[in-house]
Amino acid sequence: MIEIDAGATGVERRVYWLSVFRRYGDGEGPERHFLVAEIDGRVVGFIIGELRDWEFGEPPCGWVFAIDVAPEFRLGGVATRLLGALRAGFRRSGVRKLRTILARDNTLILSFFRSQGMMTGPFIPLEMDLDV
């Protein structure tokens, strides 16, 4: 997973991903999901998500906060299968809505999520610099 992310971003974020694994990879509780795709014993993709209750006053929903597939395995349906498994886990938990947030200029992931039926939701992200 660290290698896949470093290949995509150009930055190795080992400490970050180890902390994510500690938080989501323990398999405890239906609210956290950490799934990997393997081919011939090699991790070729991952997806991480969680169930969030009543965020923004909305009923519980599932959130995808990380998904990636090694470049040489893209276009093979790996991400689609990972997202499908995550969706199934959220449905088993009783949620009926899936959300994510992504950078506007990340056309690859935007195209993927749109191909999976996701569209713009009812919320608008806002931010501000704290150094101002």
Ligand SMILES: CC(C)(COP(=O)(O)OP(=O)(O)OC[C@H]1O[C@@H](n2cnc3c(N)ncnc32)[C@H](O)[C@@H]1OP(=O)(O)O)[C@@H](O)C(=O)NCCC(=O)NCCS
Given for the second form:
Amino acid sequence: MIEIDAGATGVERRVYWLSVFRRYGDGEGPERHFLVAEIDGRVVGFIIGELRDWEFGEPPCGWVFAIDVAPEFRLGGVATRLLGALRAGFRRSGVRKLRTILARDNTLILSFFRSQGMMTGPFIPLEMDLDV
Ligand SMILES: CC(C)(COP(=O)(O)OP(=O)(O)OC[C@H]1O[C@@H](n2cnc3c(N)ncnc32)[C@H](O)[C@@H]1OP(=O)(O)O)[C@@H](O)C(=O)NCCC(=O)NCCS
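Pass me the form predicted in complex with the named molecule as well; I've looked at the form predicted alone already.
Shown next: the complete complex, the earlier chain at its head.
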């Protein structure tokens, strides 16, 4: 995972991914999902998501906040299967909505999510600089 992410972003974020793994990779409880795709025993992609309760006053929904497939294994349906497994996990928890947020200029990930049926939702992201 660290390797796949470093390949995509150009930055090795070992400490970050180890902390994500500790938080989401324990397999405990239905609310956190950390799935990998394997081909011939090699991890070629991953997806991470969680169930969030009553965020923005909305009923519980599933969030996907990371998905990545190693470049040499792309366009083979790996991400579609990862997202399908995540959706199935959320459905088992009784959740009826899946959400994500993505960078405006990341047309690759946008094309992927659109291909899976995701549409613009009712929320808009806001941000501000915090003075230090
Ligand atoms: C987006 C990504 C996850 C897709 O993985 P993948 O395994 O190649 O996806 P799939 O093979 O399941 O593709 C499903 C659909 O997505 C769309 N899609 C995928 N790659 C695409 C591309 N390069 N251009 C346009 N559409 C694309 C297509 O509609 C595709 O369906 P099709 O093959 O029938 O045309 C992968 O390209 C990736 O990891 N990109 C980097 C992700 C990233 O930036 N992560 C950091 C933010 S979380």
